[in-house]
Amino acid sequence: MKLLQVVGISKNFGSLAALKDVSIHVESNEIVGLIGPNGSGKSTLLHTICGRTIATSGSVLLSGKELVTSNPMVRAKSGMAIKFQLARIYVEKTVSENIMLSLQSKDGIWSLIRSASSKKFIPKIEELISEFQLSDYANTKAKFLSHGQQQWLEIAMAMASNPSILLLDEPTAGMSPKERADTAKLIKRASEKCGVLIVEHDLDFIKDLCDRITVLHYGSVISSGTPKEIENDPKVKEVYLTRV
């Protein structure tokens, strides 16, 4: 069974058809890239998958469970986590506190009010900050992290929920070449625990990282395949690669 199945998704905003019968899937431990020119529908598709936008028609299945009309909270509880392009972190909280808040968000109110509730999270916090190269900044407020480190922190926060599918929206935007290379390694490591769907503009980053790539243009899928197949596809070269 495919982990994430997006089948025949269409989204209309009035008379504008932002997505037209889009289908894409992600297997367990697979990294799938989603690319396309500006205005191709990438963000709209990501939003219909995570529940920020409800599709006009189609299906979003996670481990066989239909979620197309579910709200973001239901999708998160079903195993979906997302990191948006702009980091959504608590800048006045430390790195450890940010991850603690993500871990606590999974617990019920009765668990949270117990005095020992936070202690049980310490091993997981240490594991995540080590995995995402933030051990030296555990007690540093997030506002003092570099741009790249803030992005890593938010991915770590998303991974705190042990998702089955991780959605990433341009995670390397604004990063240095060194940060992009480190981010690729971190995403590879994350894919050992879950499937990953990533929207990205950095084509070199995508082709070296992804198992498969899907290309959108004017709200429709024009090509899907391995990075090599996409790189050699004349339709992709015409509508995307020649415009960057």
Ligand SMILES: Nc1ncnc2c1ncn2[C@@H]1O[C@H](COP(=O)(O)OP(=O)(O)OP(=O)(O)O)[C@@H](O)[C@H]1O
Contents of the next structure:
Amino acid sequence: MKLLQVVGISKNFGSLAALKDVSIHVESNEIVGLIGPNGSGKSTLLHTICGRTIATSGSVLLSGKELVTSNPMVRAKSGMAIKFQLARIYVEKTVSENIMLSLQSKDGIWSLIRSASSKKFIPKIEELISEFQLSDYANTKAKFLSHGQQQWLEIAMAMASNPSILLLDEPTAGMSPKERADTAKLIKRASEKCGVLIVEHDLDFIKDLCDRITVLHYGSVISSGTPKEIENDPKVKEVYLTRV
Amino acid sequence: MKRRMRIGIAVVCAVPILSPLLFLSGNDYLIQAATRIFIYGILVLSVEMCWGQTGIFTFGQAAFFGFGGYFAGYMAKNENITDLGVLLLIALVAGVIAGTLIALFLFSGKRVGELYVALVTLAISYVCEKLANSWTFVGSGNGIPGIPFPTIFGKEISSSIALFFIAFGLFAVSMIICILIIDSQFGLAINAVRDDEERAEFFGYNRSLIQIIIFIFSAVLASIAGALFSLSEGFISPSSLGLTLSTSTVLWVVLGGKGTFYGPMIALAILESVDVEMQRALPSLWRILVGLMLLLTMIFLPKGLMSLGEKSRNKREQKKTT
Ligand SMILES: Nc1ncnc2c1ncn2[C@@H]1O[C@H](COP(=O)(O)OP(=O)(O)OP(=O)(O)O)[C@@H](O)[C@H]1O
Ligand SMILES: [Mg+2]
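The form predicted together with the named molecule is what I need now, so please give it after the form predicted on its own.
All chains and molecules follow, beginning with the one already shown.
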């Protein structure tokens, strides 16, 4: 059984067909890339997977469980975690508190009130912030982090929930080349624990990282395959040359 | 120990130390005014928990205050139940029931906006005031006068200073409970719902359950405060349910700064202390001045007067990180 199987997703915004019969799948420990020009529907696809928008038709299966109409909470509890295109972290909270928020999210209300896990989670918090190079900022409010650090924090939060599928929407946007390289390593390491579906603009960044790539154009899949196949696909070349 | 807890303990200790001054002066009027401030203080805590900490903009919290006040007052006067503990328990149950009904209506479905919550709660407060005004069963416009003093173990509590300490004690307990909640892991979760409720759902939080719990909790606080009000004042009238008290509470929280406990309390203490004098001195101008204050704070210091301190703290922190 495939870990994440998205079948025949369509999404209409009024008369705009943002997604047309899109299918994609991700196995455990696999990194799948999703590329395409601006407005091709990449974020919309991630949103229909994580429950931010409900697909007009199609199906989203996580380990065989149908989630296409479930609310975000149910999907998160089933093992989905997302990093949004614009980092959505808690800027008024410290880095540790942000990680804590994700770690404790599956605890029951009563254990939260008693703060039953506040000590239990400390080693896990330390491990995550050192992995994401945020140890020096443990007690710094997230709003004082650099742009790149905020993206890492959001990925760290996603990983904290121990997901089976990690959805990343442009995790390297606005990063320096060094930060990009580090991010690639972090994603590689994350994929040892779960499947990863990653949206990117940049074919060069993604081709070394991904096992497979799917290309969206005007809401339709125009190509899908290994990075090599994608690079040499004339249809993809056309889309990426006519862009800008 | 967290900063908030330390300050909380300090405040709780401060009042018993300061209060002898109050009754040494032998001024019953002053003692009653101080009692009222702590009773309204519980109401402020309830709005702060909802709005300041969870982002539920409850603009009609007086409805619960008056509800508890009417319930306890009615029972004390007409059913001869005067035991303070029992009356507070009645108010608690009344608060749970009223809070649950409205919380389920507001939060069990899809996410609703802050403004929607504000309008619905404001409307509820308005309707309650109108209802109490015209319903003879609860005394119409006169409300319920002549509510007997409460008793503890059969002993009547009628001295102002005893009532003051009861009000203060309940306020202190309420504040400590609120601080414990805020400093717990649950406190982190309710702040997450406040700052970005949609995001919290993507982490797997049960956003609607969290909002319902906090709304009921704060309805209970308000209801208990109302019961204490009607018992210590000896009467309850429709205005205790209504718009004026509802908006005053929001005003205290806005002026003092939502997101903190002390700012709103200070704003409440100052405004309540000068309110009567100012209404006498500037009968028509005072309300306008208060409104102007609200407007100016919202424009220039949206997080209230207390945010001045936080701003300088943030600057220091920023210097440290860069
Ligand atoms: N909530 C919405 N309502 C209406 N139209 C929308 C909505 N969300 C997205 N769209 C439209 O759907 C199309 C796909 O948008 P989407 O954000 O998925 O593109 P994208 O591939 O992520 O682009 P980018 O690379 O710029 O992030 C766009 O034309 C966009 O304007
Ligand atoms: Mg996008």
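Residue numbers count along the first chain shown, from 1. For clarity, a rigid core is taken as the largest C-alpha set superposing within 1.5 Å between two forms. Everything numeric here is computed off the predicted structure, so don't read it as measured data.
For Thr94, a C-alpha deviation of 2 angstroms or more is recorded between these two forms after rigid-core alignment.
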